[in-house]
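The chain that follows stands alone, in the form predicted alone, written as structure tokens.
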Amino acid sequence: MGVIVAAAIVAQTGSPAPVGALPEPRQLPWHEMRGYAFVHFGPNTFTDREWGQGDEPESVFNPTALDAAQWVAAFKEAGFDGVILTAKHHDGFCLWPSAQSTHTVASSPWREGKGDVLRELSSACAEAGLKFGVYLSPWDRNHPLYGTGEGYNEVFRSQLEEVLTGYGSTFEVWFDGACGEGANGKRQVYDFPSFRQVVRELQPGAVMFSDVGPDCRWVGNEQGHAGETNWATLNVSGHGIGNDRPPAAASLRSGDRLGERWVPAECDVSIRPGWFWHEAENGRVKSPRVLFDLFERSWGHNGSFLLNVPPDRRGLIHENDVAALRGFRELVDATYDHDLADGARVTVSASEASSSPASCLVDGSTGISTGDAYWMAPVGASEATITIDWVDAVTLDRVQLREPIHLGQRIESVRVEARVAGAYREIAKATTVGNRRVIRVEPVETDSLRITVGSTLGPPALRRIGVHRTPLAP
């Protein structure tokens, strides 16, 4: 198991150079962030229907009690740091009031047409300190400009700069890429790159996403779950969006070593079958232990959480959504908040003498900035051990481990061992780390645990160890 090391890995300052492609300032805080929730919502909630055919007169857009402030504050007991709305779906239906457009909330009985539901949820997110982001889907089945060309694509550039200045700080803008034909009869080719350079502009610290990013990509399922492999960088080159994705699209999943473009996976998935709120589904609600085991694939495997909870015709998050988030937090809390490798003895193979001492790896830490303690070790080495020792034996079942990402994505391979009746045993073995790494072993009694770095991209390096034990039976 060799290692490939980077040109000039060594600075003359004596600092590490990176390998590999790097994020962008503005993916860091959202590589931090624990999860956030997807809201669907529009006249599909009213309708029982998953995608809107775009004739749905705006009246059947009436929710009796619509209360953001509740669906904020049910995301912030489940522990997410953000939220995403779809201010418009497929069948055109704008929850803001659009100047763009007459099939919007303005055209609805709701707040007698006075109501703005970005407004409202952007105001409760600002107000309970959660991250807010916007879904606008460029295929359009009301607006009569759509399939014309350049004229509903300045339609388009226009509702972003819409949602993007009357609505505060945006973390995230999700494209959807879906395309077909409007009222019209007529399919629209999309502008991408000045969609793009609207929110590069107006947002300039928000992620995009779409199939392939520019800043975070597709999954490539809509599972929540990322692959066993799961580079944060990928070879854009040959993707496509939407219905021009091509079969190479299968890459999505687990990324590509040595990609040119750092495009970290996201992780959808809904808390019911389907993505909108249907009342035969009331009973079909993710369970917290399932949705636990997702967000250990996707956060836990170097990628996102994005977990969709759509209002009720009521617009409150359901009681049935509301329960099995409070029981996902408690299992998330009760593994998480505790790492038994705080205050544990750590030794290492060896160090470069640029890097902090092994201590940092179970210090506590928790940054992502670039002047963040880390680990390396020395630049030519072939693999890397670290051992924890513990004075008295604890129980296990979780190993995490993060890599700086600042410096790229370089693990491929880990061996966890565990020291039982005096002799190392191997309990897991994984591939790729990058942000973080979840290792999910059976649980062991151990006094000792050997990590083994193998095959990597440059000098191995980590930034945190953490090591914990879930509340659930094996």
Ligand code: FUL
Second form
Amino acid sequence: MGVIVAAAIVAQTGSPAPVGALPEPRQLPWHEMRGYAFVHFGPNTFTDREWGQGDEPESVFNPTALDAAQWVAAFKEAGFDGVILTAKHHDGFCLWPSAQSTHTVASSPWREGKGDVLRELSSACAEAGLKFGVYLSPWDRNHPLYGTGEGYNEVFRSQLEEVLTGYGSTFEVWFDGACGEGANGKRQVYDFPSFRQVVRELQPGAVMFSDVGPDCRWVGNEQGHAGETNWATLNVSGHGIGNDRPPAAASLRSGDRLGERWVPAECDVSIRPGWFWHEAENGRVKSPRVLFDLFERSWGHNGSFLLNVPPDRRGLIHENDVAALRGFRELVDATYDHDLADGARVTVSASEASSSPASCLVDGSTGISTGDAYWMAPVGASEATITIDWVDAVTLDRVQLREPIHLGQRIESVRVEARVAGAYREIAKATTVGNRRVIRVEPVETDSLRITVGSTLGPPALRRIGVHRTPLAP
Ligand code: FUL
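Other form of same protein, the form predicted together with the ligand, not the form predicted alone:
Below: every chain and molecule of the assembly, starting with the one above.
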């Protein structure tokens, strides 16, 4: 159906037609991010809990050597482009001096009650060129108005306003769906439409996360990986957040083919077993190899990579986490900084007249950079073949494909063949591509790679092909 619709629109307008739901302009820079850190920090860091009760005395929050610049340096060294801080977790403790609550840093001994973690982190981010985002939990186990309806919704909107003004620009706002009981034993009915409106008004460029977006969705697990098939489009009608009938986990993991809205997957995972720092988990930090695997199954599976790295009681990222991030970055660079497709000859079965020449697919930039040019097969085509030839054989174990997502997501089946001893043999099959698909294969030495796009929702189109080799032993 997609092909017919596309053909009809091209006939009318003379330019390649988009397919299905499309990303909003605010989502495109988000798609370009290589990864971003999640920072869970608050009373739980000091009480050794994951979910605080909300009745912890403010005096427990007292980091001895908090240095947001140290966090940012570690994240930057990991290659990340941004940070999202738990401005308020379920215990209701505010890491900034909120006028809406007494359960805040202002009532703590830290910096004699004059501290503001949002201020310190957002300033460190601005200095280092990292984007800054906030997690603000609607579930608040401390606030006396939680569970009263509009009274608390008003408090939450005011808190949103506080964190979205005065700290520079916000790239993402993270809405957790949890909705438990408050201090008075009652549950709150959240007014999400009005919360979203505040974000749109104050930070129109920010993407909003929740189970159903509107701008990015939970991937259905907290292990940091998206499905083999992963559509950025999702059917959201009839679904809500958290307790309010979220889409099934399988749908979140894989998205929906021809889904009604562009709500790409965000893959969140912690570098440690817990979200908050616990002394007992210092020896259980994920290894660079595990982190790299998760990165390829999130960033490389048409999703984003959101890695939680929680500061310790000093208010510093622990040495073990810093070392793991460094090792992770080395693997990413060693694999993706060098693109074996650079300088190779690329030929295609046929091209749409208005699209860029196929050479744009291997234009000499590295595997992580981007470009606006894209190649498209002629309107009416439902299959296309792209061949990459080398004068001297190369050994590869990764093929990276990217679609021009401003025209929607269309590819649903890909076959990769390599020529070995003069004959092509299939080395991989994949389903969706989207913004980026990394296809991992057994190392193969070849002088020609043939990529067949076998099934699409519109004329096959690609903006980039990368060919890589990891230093990791298989
Ligand atoms: C969940 C929360 O309940 C966890 O504590 C954590 O913040 C995680 C990222 O989201 O819903």
